[in-house]
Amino acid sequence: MGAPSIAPSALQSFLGSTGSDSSQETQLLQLALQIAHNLRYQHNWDDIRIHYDSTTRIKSQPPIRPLISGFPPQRLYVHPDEQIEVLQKQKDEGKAGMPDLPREREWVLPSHLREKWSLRRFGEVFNAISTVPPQEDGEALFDDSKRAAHTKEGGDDSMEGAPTNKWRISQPKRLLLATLDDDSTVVYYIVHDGIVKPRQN
């Protein structure tokens, strides 16, 4: 009697679609896919896209690092001045507390804990991205058709078509630094391109 066969995990199957060579380009792509998988299935992000343009790579430079964009289930960052404005509006309307704010598409920079990051490297990434990730650029990684149908039927999640937040445009660029450890733990940090006013609690 033979040993029972073990089916690959969903993550292994997802990563297996990229090939198995050990080039740095493939490793960076698999890192990005692992982070995307974590965002989708552990943190409920949707409309996750990978932005990877190998046509602009200069041969003397290292491979272009894939970036991710997507919608978190709720707003990740509220600028302190926006927070004051929203709370004042709530007060004027006789309401209390922070209302639900429209979600915003966020940039995600996949990285590994062993990588060494410098201000120059972060600067290169910020120079390569727009303030707000483009809505339709990049390659969709997951089938979000059920969610899209829910939104069209009047679900609670129809924010993708909303105009860009004025606070987002007027502030320094930001991204979510996703750092993966060898044990598959992922931690996320909000990183801004410059100095930003501290948040108020």
Second form
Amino acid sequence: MGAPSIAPSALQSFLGSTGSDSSQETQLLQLALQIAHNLRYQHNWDDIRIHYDSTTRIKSQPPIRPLISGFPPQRLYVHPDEQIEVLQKQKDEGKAGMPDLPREREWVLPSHLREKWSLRRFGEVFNAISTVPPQEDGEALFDDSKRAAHTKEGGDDSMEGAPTNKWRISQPKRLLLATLDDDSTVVYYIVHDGIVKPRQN
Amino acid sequence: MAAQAATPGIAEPFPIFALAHRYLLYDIDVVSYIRREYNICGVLIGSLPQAPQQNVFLGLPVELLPEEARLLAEKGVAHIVNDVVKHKQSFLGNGLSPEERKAYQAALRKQGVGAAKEATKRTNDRKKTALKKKLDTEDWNDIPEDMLRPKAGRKKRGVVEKTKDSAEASVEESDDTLFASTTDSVPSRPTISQTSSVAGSSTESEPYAVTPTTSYPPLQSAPSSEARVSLPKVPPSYPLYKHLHTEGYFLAPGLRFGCQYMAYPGDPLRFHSHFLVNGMDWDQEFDLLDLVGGGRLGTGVKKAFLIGGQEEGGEQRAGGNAGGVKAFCIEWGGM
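Return one more block: the form predicted together with the partner chain, after the form predicted alone shown previously.
All chains and molecules follow, beginning with the one already shown.
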């Protein structure tokens, strides 16, 4: 009865723009958008882009799963060897503690808790992505002032063509597996494409 | 191999005994050898008969995982032997000729005599050193008095002060004589005990009854076809096990962390493990909840959760990355 008087939530209006048919493609897109929304407004990620191209290369399965890429507010992952190197450098310079490392663009793979996954599907996703997400690939999602501000102030660390961290390139590919539950909780796990020793956190 | 030259006792292929679907090793030399050379630890499962509930400080035999037994057999350094058949065949049956049997019994007796001799020698040595100590300190029973002496000295000093106060020298004298008499009285005792102990030890030793801990001297014949067992059946995680093993990881059973294996970057006595490992088929489906659970537990114990398996058609292009096995490591994202 009061349905029209309730204003749609921010997420709902955000998803509303994608169409309402219940094809699997739309569902996957909406899943990706919901994850992107969570990243943007709950975890303060910047410059979130949605990539269709990279995943169309997965030929074996009909569903085309869009991937997300973005900048976390701080560096998300530091390899233990890199950490040792950074700390050693700090020590040589007479400083203490971890410095603020430049941020890195991360791949995010949206998934739902009720999905079944297999090694093959992970293998396909990793085959489809590059080690570092391409800077100008994909479609910017939150085309707001934040993004503009970010590109202005973040000129030093996040620009394309900037020398990418050698650790990022030398290590196997990685992505952030975002898993959505029905209660819209999202959990994030880092998945490496190979044997990578654990962090000493 | 240089390794073989270093340990001449281990002749490859050595037998792994299959008994009731377990793969056992009874020889400590083999156990230490495969740990050193092949990064395989196995699990000690032997307990004392008197302590059936013992669950720490277990001893021989060592139980190998089917994967471990299979890996060794595939490498050609071991062969799987049906323990029961083999034992009946060559021990209870006519595996040994009368001469061989006699020789074996003689060897056992010789071992027993040697053990007995060594034992008596050891007790005699111990006695000798103990007696020497006794003679050095005059008497073993002297200790209490010895401990008393400095106290007495202190007392004496106190007494001296007292006597100075009271100017009575006779008290000090009597004090001295009192203590002197005690030290003098001591040496009478030890001589008796010395003689008695020497007399007690002079019995001749009998050969010890030796229970062999291994059955090899009579069982070292070449692998007979009857006792041979086909390669152990392994779970689908075997390709991943093998892959990690060739990468130099030590793998231990992962029950404690709810996974299939724990992967150590070196000997488990020196390193913490790096990964909780679950192997599966390339197309085997799993719940994301398993991944979340494994990843979270692994991160909680400073490890990563590792899943992997043989890529489809990976065996054909095995030349590339170690048998076409792919592995993925999962860590908590921290957000």
